[in-house]
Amino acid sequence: MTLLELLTDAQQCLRDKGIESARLDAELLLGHSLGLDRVALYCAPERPVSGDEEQAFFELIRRRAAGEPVAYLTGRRDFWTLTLAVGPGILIPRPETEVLVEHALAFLVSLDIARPRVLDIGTGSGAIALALAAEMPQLDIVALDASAQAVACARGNAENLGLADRVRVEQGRFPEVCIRDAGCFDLIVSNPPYISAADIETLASDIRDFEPREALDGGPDGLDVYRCWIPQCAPLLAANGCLMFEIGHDQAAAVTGLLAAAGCYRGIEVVRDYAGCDRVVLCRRV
């Protein structure tokens, strides 16, 4: 078979399984199988493919058709300007989280501090922490996660990207491991679990059945982590320090209400993502 024939057959296979991104997924998986980028696939569409190459590719297509995420099949995901290693047990970084990175950078640039300190809670693959470190070498970043699997992934990404000297990845639960850091952080960021338990079952199967439940499930109404962390973050922030959370599209009122009720934050703002959905809540410590 040729490259084009493989792509066409794979696309139809995925489409028959109801996968909306069938063409893109087929391109990404074929490129991964052959060590080619997507552009190269179309530079020589009549290139013949060996039997072994075809077999390896269609094994990936079979797994994708069964719902396994493309990022787990290729072992990587692009985020910000970085390519991150990801795998089962690790939340796959999403483009909408880049909005949080943008606003975190804008805040950090505004500071007149030689070495701002940043805490990333629930770092997962290290996406947010590493994106910030890549843009601002002077940052002192602690990336925290309770999962040993996530910590290993984030540390590996930091090493692979040459950022291990800028990001300290630690395992532990917030806030217990941060008690010694009272008043230390100029910025705290997090993309916490915020999907309600009921909504978990309505997610696409590649998310619901494959990504780590503990990184998704925010409790009965999706707000458990915000209720717990909002009062606990304030003592860790330096004077005028900033707190930024990613939120669900329908959670702005609830999360800003929790921040206001805590009585230790000011300048509460909601930021929308590029799809026009509420995505980030940010505020300053009083």
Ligand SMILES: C[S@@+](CC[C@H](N)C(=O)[O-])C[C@H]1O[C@@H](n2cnc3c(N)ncnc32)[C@H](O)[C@@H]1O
Second form
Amino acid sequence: MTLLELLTDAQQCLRDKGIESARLDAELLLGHSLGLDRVALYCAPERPVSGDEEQAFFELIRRRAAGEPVAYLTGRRDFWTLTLAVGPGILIPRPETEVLVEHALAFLVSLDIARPRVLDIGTGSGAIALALAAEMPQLDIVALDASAQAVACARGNAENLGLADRVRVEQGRFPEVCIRDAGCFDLIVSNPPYISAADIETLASDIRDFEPREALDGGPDGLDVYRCWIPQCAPLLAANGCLMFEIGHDQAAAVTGLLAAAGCYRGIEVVRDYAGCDRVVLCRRV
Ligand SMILES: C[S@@+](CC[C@H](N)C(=O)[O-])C[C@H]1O[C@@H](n2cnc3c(N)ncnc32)[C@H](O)[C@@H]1O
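Mind pulling up the form predicted together with the named molecule next to the form predicted on its own we just looked at?
Everything in the complex follows now, all chains and molecules, and the chain you saw is the first one.
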């Protein structure tokens, strides 16, 4: 078989299973399997594929057809300007979260501080913390996660990207964890678990059945974490420090209400993502 024939067969196989991104997934998995990027696949469409190569590729297609996310099969995902290692047990970083990174950078650039301090709660693969560190070498970042698997993944990514000296990855459950040198973060960011119990059941099976429940589950109405964390973040923020959360598309009113009710934040704003959905809330500590 040639590369093109293999791609066409794999695409059909994934499409038959109802996978909308069948062609893209087949390209990413064939590229991964052969150690080629997607452009290289199209530069040699007639290249013959050996029996072993075909077998290894179709094993990945079989797993994808059974619902396993592409990022877990390739072991990596692009986020911001970075390629991050990911795997089972780690939330796959989403493009929507880049909106939070954009606003976090805008806030940090506006500060007149030599070494701003940032706390990323629920860092997962380290996506947000590492994107910020890659853009601003002067940041001092603590990246926290309750999951040992996430902490190992984020530390590995920090090492691979040469950012380990600027991002301190710690394991601990917020707010119970005691963060060393707390009390003076200029920015706290988080993409917390915010899916409601009812919505979890309606998620695509590749998310619901493969991604870690503790990274998704926000309790009965999806707001458990905001209710708990909003009052707990205030004492960790410097005066005028900024708190920035990713939110679900229908949570803006509830989360801004919680921030207002806490009585220690001002300038509460909601930011939309590039699909036009409410995605980030931000505010400043009074
Ligand atoms: C939605 S994921 C976000 C991961 C990453 N920040 C991203 O945007 O790709 C939420 C993360 O929060 C972590 N987490 C959940 N509850 C936590 C808690 N109480 N304290 C610290 N981390 C927590 C989960 O383990 C998971 O890695």
